[in-house]
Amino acid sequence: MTTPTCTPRLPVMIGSWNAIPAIAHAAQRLQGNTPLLDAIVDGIALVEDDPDEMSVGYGGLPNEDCVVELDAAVMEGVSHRSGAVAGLRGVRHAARVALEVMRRTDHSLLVGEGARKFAALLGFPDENLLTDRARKAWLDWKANLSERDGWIAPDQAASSFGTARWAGRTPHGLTAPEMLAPDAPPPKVPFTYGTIHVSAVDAAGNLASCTSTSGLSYKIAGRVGDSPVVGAGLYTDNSVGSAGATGRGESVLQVCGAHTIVQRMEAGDSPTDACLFTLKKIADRTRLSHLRDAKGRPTFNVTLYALRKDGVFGAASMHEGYEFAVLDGVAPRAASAAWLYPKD
C-alpha cells in the first residue's frame, strides 16, 4: 500500500529508495530545529558522499569522456524560490550548492564552468569525484560499447540510447523487472539513470524538496537531464505538496513531470494517482520505436513521488518491481511504488 487511509502525523518524507540515509539525517536535523530544506540538503550530503553510490556525487558514473558531471536542484515551498545547477564539476556536494545558487542570487540555474566558479568563490574544495570503481565501470563500457552511446541514427531505428536497463535486486529485496534490450550493456557493466530525490513536509505543513544526480551513465558531455529543472525532476507549492522524479530524465522533461503531479494534487488526485496519470502521458508520449517494445510499452522505468500538504503521499513506476522510501512514523522505511505496468 503506497497512501495511507488517513493523514500522517507530520513531518511526513518521501524520496527514492536510495534515499533511506538521506531521510533519517534529515529528521535528526529537523528534530534540532533546523529549517526543513537545510536538513534535506544536510541528509543528501550523506548519500553524495558515498562512493559506492553511483549515480550521485563523489563515485558517480562518468560521461562518455571519464569525466563526472552533477546536477541538483531545491525547491522551498515559504518562498517557492528555487535553486539549481547543472553540469558541475569538481564539487561533490551539488545540492549545497544548487542551495547557495537559491539563496544567494537572484538566479535560478547555473550551469557547467560559471556553476563550478559560483562554487569556489564561495570555498567548495575542487576534487576529483571520480573513484577507480566508476573508472573501471567506464573502462568496461568503453571496451565493450565503444559503438553504442548517446548518439542517436538519424532514422532513429539502430540506437539503444535510454533501452539500457540495470536488472537485478534493489537494496531491499525486490525483484527489478527484466528490461534489458538484447544490445543492452553486459552485466558486468553498471549503466543507472539514478538520482537522489527527497520531498517533505515539517510539523508547521511546509514543503520542501532536492534532487542530486551525476546523470545517466556515460552521457554525452553536456547533457542535462530533468534532475535541476523546476517543474521537471522536482517542483514544491506550498499550498498544494511536492513531487520529483527519477529515471529516463529526458521523457520526465517532456512533460513537465513534476509540475503535472502537483496540478493533479491540486485537481482533487491523489498522490499515488497523480503520479500514475503522469505516467501514463509519458508512455503516451513515447512514440519512437527504440524507446518502445514489442507491446508497445516504454523501454525504460521512470520513478515519480508525490507528497500532499497534509502529509498523505504515494509513488509510482512505469513497470512493476520498484521501491521508494517513506518516513511517516519514528524510523524511513522502504515500500513498493505502484505501477503503470506490471510484470508479464
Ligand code: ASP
Contents of the next structure:
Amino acid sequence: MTTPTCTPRLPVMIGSWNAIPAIAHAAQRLQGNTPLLDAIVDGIALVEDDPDEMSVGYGGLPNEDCVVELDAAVMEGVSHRSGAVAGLRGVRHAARVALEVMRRTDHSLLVGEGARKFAALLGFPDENLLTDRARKAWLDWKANLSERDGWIAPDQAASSFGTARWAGRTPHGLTAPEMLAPDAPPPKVPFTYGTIHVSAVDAAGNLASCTSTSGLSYKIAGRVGDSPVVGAGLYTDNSVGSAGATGRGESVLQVCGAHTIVQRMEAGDSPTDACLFTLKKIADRTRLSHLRDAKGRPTFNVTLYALRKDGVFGAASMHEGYEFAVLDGVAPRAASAAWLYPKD
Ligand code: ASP
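For the form predicted together with aspartic acid (ASP) instead of the form predicted on its own, what are the coordinates?
Below is the entire complex, every chain and molecule, led by the chain shown above.
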C-alpha cells in the first residue's frame, strides 16, 4: 500500500469521517494561537453538541438501560500527558472534561460517578443527553430484542425508522458500512459503533490527539471501549507521531491499537502500513466464530488513523469502502482509507 502524500506544510490533521467540522474549527482556532490540544477539543465539542451525530456526545445512542454514557480521552505530545473519562453521564462535552482531568489532576482516567462529580465541580452543566431520536432508537432496539419478552413494536412500518431503515443511510446519519462489514446482513435495529477521533501536528511539529464517543449502542451499562484508553483509542508520542481508532473497541483494546501503530511508525513503517499491520493483527487474533464470516474475515469494522511528526498521514479500515477526514492544505476534505479486505 502506498502512503498518501501530503503538502509538507504544517499543520496537518486527520480524523474519523465525521471529524471534518471539528478539524475545520480546530484549524481556525489554531490560527488564533489557541494551543493545539485545546483547538482539537474545541473542534470536537462542535460534534459533541450535534444532536444528529448519534455516536458522540449529546444525542448519542444510549446503553441498554437507555442512559447515554460517554467516553473520551486526550493526549498531548509535548508533555506526554493524557486525561480521560469513561462512563460519563449527564455531561455532553466529554472531551473537555478529559482535558481538565489532564490539566487539573495527577490522574489519567476518571470513571462513572466520580467523573460526573469532577465535571460538576468544574461547572460543567448537568443535563439529559438523551434526545427523542435516540430514545426512539432504543425503543426499537428493545422491541426487537426477543419475541418472548413483554416489549413489542406496536407498528413496525410506522415505527421511528420504518422498513427502509437500511436504504443507503441509517436513521442516525451514519452509513451502514461504518457500523458493520459491508457485506454483513442488515440488522433489524439501528446499531452503531461510532466515534470521533482527531490527531494533529502543528507548525512547530508538536502533536496532540483526542477521541470522544458514546460507544457501542445499547451496550451493557458500564461497558467501556477503546476510546478513553490511552494506547488503544488514541496514542501520541511527540517524537514519532499520533494515532487513533474507531470501530469495534474490544478488538482495538486487545491489540493496544493506537500504541501499536505509533510503535510501527517508530520502527519505520509508513502511517498507512502501520495501520494495516495493526488491522492484520486484529484480524489474526479474532478467534470467536460469531465475529468471523465464512471466509474467516472479521464481521466488524475498525478504522485506524496515523499521523507522523513530519505531517505524512494514512488511514486504513478492516474492509474496503471507508473514508477519513484530513486537513493537509486549506480546507479539510474526505479521503479514502486503505483496507485490509476488498469488497467481494
Ligand atoms: N470504538 C468505540 C467503542 O468501541 C466505538 C466506535 O468507534 O465505533 O466504544
